[in-house]
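As structure tokens, one chain now follows by itself in the form predicted alone.
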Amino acid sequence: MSAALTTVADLSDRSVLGDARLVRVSRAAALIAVVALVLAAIVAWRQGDPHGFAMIWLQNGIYVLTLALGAFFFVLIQHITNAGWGVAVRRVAEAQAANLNWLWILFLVPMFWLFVTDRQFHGSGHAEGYTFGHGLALIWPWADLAHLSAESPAEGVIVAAKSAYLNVPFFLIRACVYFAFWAIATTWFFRTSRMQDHSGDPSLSRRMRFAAAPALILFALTSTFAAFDWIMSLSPAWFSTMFGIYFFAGICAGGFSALAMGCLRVQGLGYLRGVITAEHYQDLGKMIWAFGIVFWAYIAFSQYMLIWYGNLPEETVWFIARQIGDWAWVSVALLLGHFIIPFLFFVSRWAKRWRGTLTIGVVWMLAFAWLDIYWLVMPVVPHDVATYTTYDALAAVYATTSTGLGNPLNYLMLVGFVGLSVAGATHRLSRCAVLCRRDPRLNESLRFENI
């Protein structure tokens, strides 16, 4: 690290205090989100496919959730490592992570609504439970074990053995626990950081550093089990001990890319002039490259290789569903677009340091992070896979399987949910400093240079 400043940091109020510029962005994002979601509701009503609508809702909800979780992870590792370089960009990450205060609405409200309306539909005295198409079984087939067993007896036996974990009350309790921790933790870190803006008390930095250690452990547990609950249990007979870490890599890919884009846009509005420099952008690009590209590819290959090599039907069927029909092209697109192309793009230091090229790179990564979640959530595992004697026979039957990527609901919901996320983050930034202006490590961050 060099002690020489390469740029002059503007620490004036106009450069570091949120004001009407961010308010306008927040209102515009909220308006776009509302319009997109209204149009999505109209399109969904005309399509008349509750299951398809629910899956698109879940997929895009998980996507914006990963953007907030990625920012939360960034905040935690900055504190626990006592890193100085990230102080210049940490407030943007804190505001992005604070979306976890309200994201529960996108998950818990629909979950409890499906649960309550289904109980009303069947009557609370019906011990047989759920009928497919109603209740949580609209999304997660294990919620109606009777229907699942009738459709695929072998799969029903496997899922029945997991009923101590995969049952509706416990599922809802776990979801509440995840969001309670995320909301409480992100609120505490954000408020404590803002308190330091006013008091300048260095002990608050130590307090956040000590709190980051248990928070990281709880972050790992909650994000892993959330991935098990909301994504892996969509195919309830399938299991992978690496799925949680694969989901974590996706969190980093989307979350770090969204953070870089947020910093670029905040500076584009005239904030943090000379505060966030090419040095900071280079390090953000490094984190995208390391966690979101290289680590993601390593975990993706490891999971695929181990499952395919083991050749257990209840495991390999999950990948078969993603290799037949049009889904094969999505798998190839992820290989190219989530790994090979961005690997070569981000490996150069200049692509990470120039604002124009970095913008292209993070938009690309955000798009493929969304496609990765789509690839995890949307494919339907064939229940009749055991009836086929060869892979070619199965592939021939499902050769016309559609990905549904052409459905406009995908993109209306994406715009709506991302718009809400942008509105939430910019609204918070408009009410405080966009820089951790009295953090004791700020001077280190302002003088940061890559070697």
Second form
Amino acid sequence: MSAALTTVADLSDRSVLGDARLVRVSRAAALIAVVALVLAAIVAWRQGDPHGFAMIWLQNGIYVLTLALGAFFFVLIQHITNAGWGVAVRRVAEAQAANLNWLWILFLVPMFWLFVTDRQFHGSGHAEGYTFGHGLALIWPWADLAHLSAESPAEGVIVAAKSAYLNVPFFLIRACVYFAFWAIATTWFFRTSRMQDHSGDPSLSRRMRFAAAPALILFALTSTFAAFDWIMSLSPAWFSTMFGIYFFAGICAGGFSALAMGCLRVQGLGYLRGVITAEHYQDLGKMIWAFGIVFWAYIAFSQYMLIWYGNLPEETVWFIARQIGDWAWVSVALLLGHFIIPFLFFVSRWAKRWRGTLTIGVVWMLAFAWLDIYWLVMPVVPHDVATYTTYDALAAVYATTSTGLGNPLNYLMLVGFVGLSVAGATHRLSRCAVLCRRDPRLNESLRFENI
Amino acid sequence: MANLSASAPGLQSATKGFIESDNTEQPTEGRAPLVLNMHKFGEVTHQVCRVAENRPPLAWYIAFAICLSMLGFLGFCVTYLIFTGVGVWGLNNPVMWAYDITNFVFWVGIGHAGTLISAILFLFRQKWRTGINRFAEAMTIFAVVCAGLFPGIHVGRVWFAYWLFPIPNSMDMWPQFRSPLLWDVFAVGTYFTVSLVFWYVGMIPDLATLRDRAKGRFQQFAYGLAAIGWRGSMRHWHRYEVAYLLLAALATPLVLSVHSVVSFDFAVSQVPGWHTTIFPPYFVAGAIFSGFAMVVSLAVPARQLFGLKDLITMRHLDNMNKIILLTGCMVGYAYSMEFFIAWYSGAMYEKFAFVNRAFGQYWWAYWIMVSCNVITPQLFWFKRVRTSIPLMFILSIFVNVGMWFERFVIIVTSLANDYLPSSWDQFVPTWVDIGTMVGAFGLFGVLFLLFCRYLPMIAIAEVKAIMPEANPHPHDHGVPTGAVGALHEPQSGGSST
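Alongside the form predicted alone that was just displayed, please also present the structure of the form predicted together with its partner chain.
In what comes next, the whole complex appears, and the chain from above leads the way.
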């Protein structure tokens, strides 16, 4: 019997209304973020590797994006299924998702800057003056087809065939469309939910439920094509129909873990005592376990097994890039750290219910969700991969491939971007109730118990 | 919905003459009732048990006669096949898999709804599943029986079918463990076993109820034997609940694994149109899609025929139609991804395979598939369609047709036009192909009708547990939820949809 000992009537403003406690956290997070980003800028300038810096930027940007998208997905499924249990944690998710209305700055600003800049970052032999959109080739090699073809003619032919999709203007338009949808939708859901705080109008619940269905469809399409555009096209010749779903599983792993972490920390500040209980934590833990761990492993295994078994060179190269040199250790670490160890950890009931163990679990999952994105974004397919006759010969040549995980820039940027996200979410929470306090299903959520 | 009774005539409860209450609208506070017009547990028991205790309606005999003759024809076709050889089918080189494997995948898919309802919806605390889980599970088992028939007979030399299993034999021959065809044997075998155990364990308390009510000696003996000494003591119930939860957790991965392994049969190969990584989740979504469609196709006549409208309410049907819509959208997503990546990959064979599906010799099959699986289910966006008995019945049949064609399209179009144009051919089914397919529906129908006749079609004990009477709350009767006293309710919350 650990249902909340609180009813709607007992909720005090101190327990529910965002106030100076959250403002302090928000300011501290922003300060840390700014310090980390300034340090990152200094380190990046000293390293003098624009490509490496851009990749680290992209990887950490995608990471904080998945955390917000996961919370957005959580909000949508709460509405569409008429769920009762999750009302107590939904506001935290809404605030986390609301980061999507500024995260575009981390993406669109650098993209457009690369678009308009006339610098060419790769090697020698670049054309004089501005060449249309080639700056994006700093990250996405297809943006400069001539250079790609010179480096790897076979790849150039394949990539040229898909230039109707992989071209700079369309790429930028798509990015704007994704962010426009995410920003508008999360803002709308957050605002409608806060309107209910004041009016208690049950028809708002119904309206959000209706909106959740088309929003879910658009969520599926935008997150899929965002994964294609920003991650899959890093190896522009490679393709996998399941890639969007793999990215979705990563969204669940990171997003749900961040949500659990957010609830733990908001309670740590003294809010929602007796509102979010072990029951809610157990359910959040189950969702991390089911979607972020087991479903992720299912999708990761299926994708790897089908490609490796099929043994078509144009498909296997992507995995070869992830098992040469030190990358093999990262792949093994993901198998253990993203699946086997947390699978065993999260399967037990008490580990999800006790806040101490849950904190350990979600920090672990957040770390491996980050590593998963790193594993997706960073490895480079060797351009001469087709010239080897055996796998062993290739593996021997690339035995010393480094993962770049030792670069402090990774962690400075991580702290910077996560700090900004924390600051964004807590800033929003500090200006409203941290609980959907007049949601008609709040009572159901408060007295919810796992059997 | 006010016009519910107008849009669906004949909705009066078969037993009591009540107008069917509308429980499809989920209130924002509290939850819609899942059992209608009943106020005592005994009424539920009576409603379900009388199906097994009395003579079935005339329609049952007619349906049974039809299914039995279809089953007889299946027996004839299979015997003819075994005595003559697989040449009696329309198979050729390169189309070496056609109706046989299409039917296999179709039936395995049908089975998925049962496990999803009994295991995953149980873990999701979807209380409405209690009205439909028993016969969805039964449907699962019968569907797997039908599925198991096809690999068995398509091996050609049926007397060697046991070679599918890794049995040590005198020739020291083993199946190829690296082949997904062998994984299939394990996956489907495990699925059948666990589904059967789950179904049977869940049925034990209800079998005991039938035993206790039985009038004839033979019925008492048969139901008593099947009830394996259930006495309904506290200790029995406690162990039963634990066993049920554990079986649900064990069955859950099977919902994903079985059709994933079936999809591996195709996806590990390099055949264009088969080798695509989205196949496992896509097949699983498609399986749940077709399974729920079959549950709707069966539930609609069954609740009418046996007077179970107060237990399988419009809300249950509405929810199932929503799941059909959801999984239909997932299937549509998978079709789009396949098409997009076929183009995006730049692989000419892949591109050809998909264009050939839509515009090649089997274009009609492809467009039947797309219409029935992606387009018509979109009508379920409208509540008026989701709650109309005739429309949902028609749409669920459409989905079944569409999902059969999906497997046909995947299997036959890819094989008929593979890498080498000189070996292209066309598959034309023979009467034995069609007879075997139709006969399998007969087998399924016979098993299902026997189940309806002799076993408790609805999980009596589980349905009782979701009635308000199972949830006594003496302190605050009549006080709206939201009041302090609501604290005293055990096991509340959770249930959604």
